[in-house]
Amino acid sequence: MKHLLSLEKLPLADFEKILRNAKVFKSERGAHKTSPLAGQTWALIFSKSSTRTRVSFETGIRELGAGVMFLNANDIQLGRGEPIQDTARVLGRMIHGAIIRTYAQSDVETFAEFSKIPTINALTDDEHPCQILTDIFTFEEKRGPIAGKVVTFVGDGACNVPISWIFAAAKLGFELRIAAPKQFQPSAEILKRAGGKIICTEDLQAAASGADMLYTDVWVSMGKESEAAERIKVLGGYQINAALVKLAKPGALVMHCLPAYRGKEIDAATFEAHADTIFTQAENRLHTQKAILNWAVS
């Protein structure tokens, strides 16, 4: 039985056949040789609200043969204190796989481990699988193996998507370069639990000069709001804005996962100069997650 828990936990050839798969989903879209969830029923299980992550899973498992409903965390008894191993085994005897999104980590792996079914991580506060899978299919759709390459994260490099990326770097072998103010930055334990060229540093100038992508998300993630006058503050000069990119590689892609905040992690008129590639990349989240689903029942 297979589960996408973190990228940290993915094997090197499973992450590479994920990305592979993708393109044959991608261009087979309406007319899929097979129809691999046939017959099964699969729950999005959601604390935390989305567009793209919902709307995407959605499709995708419809797309891919299954009934697929949505609980909200709040609508069933795991929003009223129900431990998450009980929710787990429960919903393991009636269903056929299960994507969450929600805060802890540790919620996504006990279910996993308790309801016996297929397990993908939606988002959690400690990682962002699914998203950075799609980034990474998307800019090689764009720009060919992203191995050897430059990625420059910024803003906060202490979330969950920056973290997704660490792993990915030290598995796939290009270069992350994390641009943000010293607090806001990856704790040293993750760097080493990664390994790879990961370079951590204050300098925004300097890391994204070279750059092959330039990477940013909001400056206050869902349930950090309490902090986000200090966020703002602090983040204020941590923008993707056209002075950013004159320093990039020719060429360089610039990639935002959404929701997207104007004048803040990037200015308005570099948004709209990169708008295909951002929403390119938001569409293929459909792409690369019916590859996991894929993955995670073959």
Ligand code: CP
The other form holds:
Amino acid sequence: MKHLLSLEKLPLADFEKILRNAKVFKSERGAHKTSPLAGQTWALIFSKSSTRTRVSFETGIRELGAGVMFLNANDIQLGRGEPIQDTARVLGRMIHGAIIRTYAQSDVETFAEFSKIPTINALTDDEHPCQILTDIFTFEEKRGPIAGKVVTFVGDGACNVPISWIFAAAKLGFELRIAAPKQFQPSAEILKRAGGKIICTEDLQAAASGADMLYTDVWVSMGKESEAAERIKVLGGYQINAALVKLAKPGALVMHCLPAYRGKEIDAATFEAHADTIFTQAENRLHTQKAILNWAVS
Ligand code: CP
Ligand code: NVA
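Alright, leaving the form predicted on its own aside, put up the form predicted in complex with this ligand.
Zooming out: every chain and molecule, the one shown earlier first.
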């Protein structure tokens, strides 16, 4: 039994195993030889909105043989203040695994500790491990090993998605460049904890030069809505568009975790030009998360 709480804590061997198995789950969809979750019941406990994560986990869990329930955190007593420790101890006696989307990273860690069932971080304010595992699987599916390559993240460099990218880069040995205004760059403390080759800069053009992949995420993450006006002002210009793509390596991939806000972090024409990659990336959430589920119960 294992938890996926962060990429920071995921051992390299497990990282590689999940990526290898994602390929198998993708190629064998509809004809899986085993049902690793047979007879189980899993729950998704979400405090934030979701399309991709929710649907890919609900589908993947069913395809691996288990039943699944979706619990909006506001609809259960957790939303009225029941402690996470008590929620975890109750659910831990009833269900076999939990997928949690919430604000505080400490909440998924507490849930894992008290429930004693496999617990998967489906996005917190600190990390989005399932997304970045999927993104790396997608990159490697299209371009081969990511080790030694250059990935450029454009936009809010201090939110969950780039933070998971930082820990992945340090572990898998690729160069990560983060192009962001000073106040949206990752903290020195996280960079120190991660190690690896991570370059943070305000110089968007320099960061994009020769990159193998340009990647972006929303400027206003869930929970930051009250800062929207300020973020749109300060992040304005940190956009993936045709001029930026021209600076990257010929044939560079453009990826987006979605949802996308056209005219903000990416322009509409660039989004459409790279829609096939971006929606393959979205589809791959399903295959990669099936590999994560299989790993978590083994
Ligand atoms: N990328 C992602 O996690 O999408 P959802 O918020 O729709 O789950
Ligand atoms: N950084 C974004 C990711 C959405 C999938 C957020 O937290 O809202």
